[in-house]
Amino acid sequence: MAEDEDIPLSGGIRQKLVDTKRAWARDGRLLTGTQGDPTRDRLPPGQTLVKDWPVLDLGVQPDVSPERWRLRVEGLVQAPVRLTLPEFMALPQTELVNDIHCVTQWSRYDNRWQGVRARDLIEMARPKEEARFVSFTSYDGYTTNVPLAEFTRDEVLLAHSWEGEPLTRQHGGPVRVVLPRLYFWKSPKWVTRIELLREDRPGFWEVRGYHNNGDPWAEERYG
């Protein structure tokens, strides 16, 4: 990712963030011991409604402009896949609208989005037949990991816009991935390399104490 190199960052890890949350996934903190059914519960267990959209990351914000923003979609895939923002954009479009939930305890309904459907994307890079997971990596130089068949469900969505306009860098522009069956940190922001994978690979949080799954109707905060 030679050409990445110089992507300018704002910030740094926030160390006593990371630790903060790491003791909460130690000591359980939110959980209620509660089972929810995505069928009949729209608000998972613990889950607060609100109405803004709170900004969470690691402390760093890259500023990726429209003309340095590259994804690849390589590993186990038999045509490697490396778009530029108009490529991208000149893909199948969908607007979708889900609901997200952070593992922070908030929620917020109706969330309209635009972008690639995330099966769509691996459909061109054509998975071989022993890929089974997904990693991701973004510019921050964030990871989380899902199942491949989590990542290409019909709501899973690859997004450049939100209500309709493109993505504030606080919240992840130019794209970012949009997972909305899990807890939101599975949805990284500013993602530049889907990598697919016979063997799982646990991400920033994942090996720090949360969820390898991460279902809010479980309370799959920790793991």
Ligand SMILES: Nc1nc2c(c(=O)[nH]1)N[C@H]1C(S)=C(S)[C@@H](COP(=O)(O)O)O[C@H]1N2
Given for the second form:
Amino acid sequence: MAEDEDIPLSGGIRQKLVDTKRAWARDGRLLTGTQGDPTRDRLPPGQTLVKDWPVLDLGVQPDVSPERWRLRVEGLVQAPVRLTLPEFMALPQTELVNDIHCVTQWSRYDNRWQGVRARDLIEMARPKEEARFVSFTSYDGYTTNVPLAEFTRDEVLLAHSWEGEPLTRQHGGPVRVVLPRLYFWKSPKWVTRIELLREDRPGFWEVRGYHNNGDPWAEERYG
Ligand SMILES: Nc1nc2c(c(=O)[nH]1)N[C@H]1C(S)=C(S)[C@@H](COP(=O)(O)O)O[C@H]1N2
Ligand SMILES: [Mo]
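Swap state to the form predicted in complex with this ligand from the form predicted alone:
Next comes the full complex, this chain leading.
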């Protein structure tokens, strides 16, 4: 596939799994109706702590070799960015520890990530005045969206490693986004394109009944 082509949703996605999650969203499953308080609690409402690290995807785990991987930051930017993996690895590196909260109710504490701060990458691209939202595209065709102000927060990372080891393919290697303040569907694996937009563009799950924002403390599971 040429780098500049749009990436179609992979033909191999497990439609039944997608339909089930969509039905849960429609029925408001998993909602406890409580507002959490992150200053008091560590576990958001309705979540269960796990020690292992579950793998969630659409049934496809694209095999993106380090040689083939590209990252583009484009759209409403003054200086579009296009990086190979060695170029990405040469950027200033950051290590962050945070908790993961998945909308399917598992949470995992103390994940140690290494990578590049989203803010540093966005600064390189010099966003235009009117840029307000970000749309991500991944090698499996998955998409998701967040406000630009959310993406450029301190704790947001483009991670290439987890606990000192390269991120595995199943968890989104070579590089994934880690956006710890929101449910984990907002953290795209195998990310390749970051597009800055004037208007919001709901992604894969956002158009299938998931909440557009996804704050675990407010239980924004479904929209
Ligand atoms: N490219 C891509 N990113 C994705 C997904 C996906 O299907 N494709 N699933 C999302 C969902 S729903 C979750 S919960 C997390 C799971 O990440 P993990 O498999 O590393 O736990 O990835 C998110 N990012
Ligand atoms: Mo998820």
